[in-house]
Amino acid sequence: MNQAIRFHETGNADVLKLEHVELRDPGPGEVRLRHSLIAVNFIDVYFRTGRYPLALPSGLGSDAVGVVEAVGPGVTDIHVGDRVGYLIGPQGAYSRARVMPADVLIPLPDGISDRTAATLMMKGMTAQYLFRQVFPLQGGETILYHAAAGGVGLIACQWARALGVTMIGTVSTDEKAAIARANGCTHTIVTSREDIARRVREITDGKGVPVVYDSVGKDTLQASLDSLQPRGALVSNGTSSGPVVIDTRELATKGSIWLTRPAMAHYIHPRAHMLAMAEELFGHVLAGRIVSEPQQSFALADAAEAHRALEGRKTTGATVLVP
């Protein structure tokens, strides 16, 4: 019998339970795959706590890698034995195996291991769409990026370096600052003892930055606004500290600031575009410009412990579950 993490009510990490679930044969347009590694993302916390609503009971997770075990009728470009990953689709990645729509799967190149791929699906593709689509970086910019030592952050550090971008990254500790700098972050700001906006102005000779990528939300909103140049862009790509609430008049008084709250779903379709995004990401990895491995691993049964570590800011880089 297949096992999966499910939850029947929203709440703290204790609501996550390992249960036995049936594993059916794939139908038209579907495949069955067995997971090798499952990524843990902060968006999973949003679903678990009810910030993003789901019909309950539910599985959890939308990001994993594995091997195709069976294909349903009509599936022509995915085959049994293929190594694939995914970052969109129905919730339920926290499982040993599952049935998935074939059109959300991304074939993995031979030169990229499952361990690396498990850090690239949601996290690497997030860096791609933030840096290459939401606010396209050309090289030469100085940017502010919050949570630079996180799962997306460490990939973003390396991508910024590859593009010739000067990245100012915020972190919570000196240890995380060292990790971010080792991955290509040019300047780090330790938020427990440094004023973010003041340091940004010092680093940029008072000019501020053209863009802030802010996945923290409520706690960093004012610092983000105060770090921007006139007509700069605030990319609010997460709310780990709480939702962003803003009077739009403040955008004018801070310098006619642009504000966007992007969602991956609006940048990844159609499938051909998703595969092109992955190709660009994989190209950096295969060329050695981006190196990414999980920094924390937990057994599938210990998913609640993984969530506690993530929410407690006790992790760096990517966290995975091992089925």
Ligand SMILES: NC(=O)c1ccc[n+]([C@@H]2O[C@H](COP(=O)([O-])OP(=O)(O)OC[C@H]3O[C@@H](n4cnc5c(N)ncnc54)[C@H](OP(=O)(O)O)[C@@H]3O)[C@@H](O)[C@H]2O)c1
Second form
Amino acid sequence: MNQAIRFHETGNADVLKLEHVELRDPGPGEVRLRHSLIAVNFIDVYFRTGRYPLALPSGLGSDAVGVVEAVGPGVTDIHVGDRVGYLIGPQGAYSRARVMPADVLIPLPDGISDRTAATLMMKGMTAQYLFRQVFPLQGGETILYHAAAGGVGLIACQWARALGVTMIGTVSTDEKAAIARANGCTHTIVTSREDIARRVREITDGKGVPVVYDSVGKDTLQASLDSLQPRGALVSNGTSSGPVVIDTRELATKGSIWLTRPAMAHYIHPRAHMLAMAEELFGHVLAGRIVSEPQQSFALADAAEAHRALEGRKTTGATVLVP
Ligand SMILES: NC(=O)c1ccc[n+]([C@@H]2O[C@H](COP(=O)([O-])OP(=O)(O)OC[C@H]3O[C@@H](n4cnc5c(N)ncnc54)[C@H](OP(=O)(O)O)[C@@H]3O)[C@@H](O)[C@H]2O)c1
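Output block for the form predicted together with the named molecule, input the form predicted on its own:
In what comes next, the whole complex appears, and the chain from above leads the way.
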């Protein structure tokens, strides 16, 4: 019998329940996939709490790796036995097995283990699109990156180092600061005791940075604006601390700041482009420039505990569920 995490109402992590669910045969354009690992992402918290709406009851999760065990009619480029991962598609990754559209699957290279791949699909692809597409980095810049010891953060630290970028990363504790620096973050700011914008000005000789990647949102908005150079870019790519509300006049007074709120969905189409993004990411991993393993593992049945850890800022790097 197949098992999956489902929720019937939005709320705290207690709403996540392990249930028996039917597993059907794949239809046209679909495959049936047996998961080996499921990735937990902050966006799952937004869905669970209702910040991002979903029709309920619902499954949860959009990021996992596994093996294809059946293919439906018309699927030609994915085969039974293929190791694959995905980062988009219908909610429901928190499950032992599921039916998925074949056109969102990314084949995994032999040299990349399932454990590593489970940290790369959403998180590594996010680092790719932030640094290579949303505000492309050339190398030589100094950037401000919030939540540098997080799931996306640790990959971003290593990608920045690979690009020759000086990263100033924010973290909440000294332990997280040490982990971010070990992964390539050049300077860390411990937000529980340091003023972010003041430290950024010190590090940059008063100049500020050309770009801030801000996934924390509400709590860091002002510091992000105060850390930017005139005509700098605020990439508001998440709201872990709460939604961002901004009066656009402030963008003028802070220095004609550019603001974008990017969503992955607009940066991974068509499929050939998504596969090219993955190829670039895998290239860094296969060359040893990015080393990534889950830092926390929970049983699928303990998904609620994983959410409490992520929301409670107790995690570093990637968190996975073992089905
Ligand atoms: N736009 C996109 O396409 C896209 C795609 C993927 C991810 N994201 C966003 O990127 C961010 C990182 O995702 P992730 O899954 O890798 O999570 P994560 O970074 O592992 O976890 C979130 C981190 O944010 C920091 N944080 C600061 N204030 C917080 C608060 N009030 N509550 C909880 N955490 C807080 C914590 O680090 P410290 O304790 O060090 O402060 C925490 O560890 C999320 O905001 C996510 O929504 C966006």
